[in-house]
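Take a look at this single chain in structure tokens; it is the form predicted alone.
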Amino acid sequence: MLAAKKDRGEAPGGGDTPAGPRHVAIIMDGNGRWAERKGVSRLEGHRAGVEAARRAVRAARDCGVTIVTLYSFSTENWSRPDWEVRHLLGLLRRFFREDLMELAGEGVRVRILGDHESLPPDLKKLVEEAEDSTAGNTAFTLQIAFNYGGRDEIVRAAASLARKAAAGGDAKVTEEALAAELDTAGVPDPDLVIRTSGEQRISNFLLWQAAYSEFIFLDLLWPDFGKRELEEAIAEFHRRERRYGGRKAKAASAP
């Protein structure tokens, strides 16, 4: 079920609402869910969500949408059992190997969100390596939030700016700047935000840059979602009216 009609508008700085969206950001929810309804483990709950996120991005793609951002392991979920954790190590792991050279050749940029330093030195040299490898890429932009929480983001780019002065460098704190020390720095702000599962909160997703983001929030379950809720989401999306604390203005119109 999509959530009741919001309404939004002008965005900041002036001028109409682009065509959109442009950027689409995903709270994927509800795999083990999905592995106790159909009587298997949540390890295979968890393989069935990667195949989601690989037709999600491939719907997104054919829908015009040109950056996809997807929820899939949040700071706080290293409190899971070990052999989860384990598990979804092991899943970002084979995303490098297996998905990362046919992603590349095709134009996809891969920036992996979130605290790098505190992966397992191996992981974190898969991370940097995708992220290098990928830079110079512009037909679409991937972006993974892993080991990510939107509170630790603020911290750690507050945390930039006030080493930046420490060593003598602009000292004034402004929305600006702190955008620029995001892990998202460079990349529009999210137009529609997706969660599935039936669940509606944002669990520590995007803070600063959802701000003025669509939210929708499906019932069904993460390994469910497919092309189809993809493209209901965004016809949603353009029947809003957006605010961005001004005046109404028409989301978007449908194609």
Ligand code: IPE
Given for the second form:
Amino acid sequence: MLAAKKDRGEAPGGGDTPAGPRHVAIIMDGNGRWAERKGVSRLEGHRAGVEAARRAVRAARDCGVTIVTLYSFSTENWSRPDWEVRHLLGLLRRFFREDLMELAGEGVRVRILGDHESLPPDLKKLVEEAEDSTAGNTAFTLQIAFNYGGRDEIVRAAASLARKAAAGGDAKVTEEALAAELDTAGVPDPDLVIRTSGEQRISNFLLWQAAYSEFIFLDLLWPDFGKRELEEAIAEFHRRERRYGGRKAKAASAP
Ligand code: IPE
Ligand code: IPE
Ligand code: MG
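Next up, the form predicted together with the named molecule in place of the form predicted alone?
Up next: the whole complex, starting with the chain shown before.
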């Protein structure tokens, strides 16, 4: 029981002050509105968004966070105009070209969450190579959710369990068995989910994993996010009390 609680990021010893956060997940929203306000194209907004993502990862590492998950393209984002989708796919390619080597050299494990099968073949290959070449790194984990939808992930996990059952494997359907089939298998759930842009919704992000995450919604647009904003979010996280369905830690013992 205690071990299970620790896996969810609770303070060691079951206290009311959360440790960490060790895993911060971010819904990086607002690139388009940022561009609109500046009178530049949305593409400029997405480019500035990539810079903000680089800053956020550096800042997270400085703050002692060991896992960062960035939501960069949802299964619903394919419905955007072709030119914008092409640009967003291009930015992921550029990430592999310009950032991967450096991150790998710093001991960062890179994982791309989402459905790899429906990515263009060259991108699928880059994703697989990036994951394989950094699989042994342990200093920090960077997960990029790309062509990712929480519902899609759960459906793929359930289908995988069903295939194993049909093949005569261990057919037990448990929370642990399902979690082990998710794209995030083996990675602790996010302690903190941050969304920028002022929208207060989850937009199909980490539906399973965020069951007990703390949420912080910020009014600023993603390209304006930096170290100060992360530090403030972490300070707010420390003011929260995580209960996991239990009682308030300092409540009187009376019934
Ligand atoms: C987030 O910014 C990036 C993606 C969803 C790819 P948006 O492009 O959604 O920006 P807004 O919400 O239109 O401002
Ligand atoms: C969520 O942002 C997806 C990403 C940040 C990649 P969206 O802009 O796609 O979400 P909605 O449409 O506002 O819910
Ligand atoms: Mg948006």
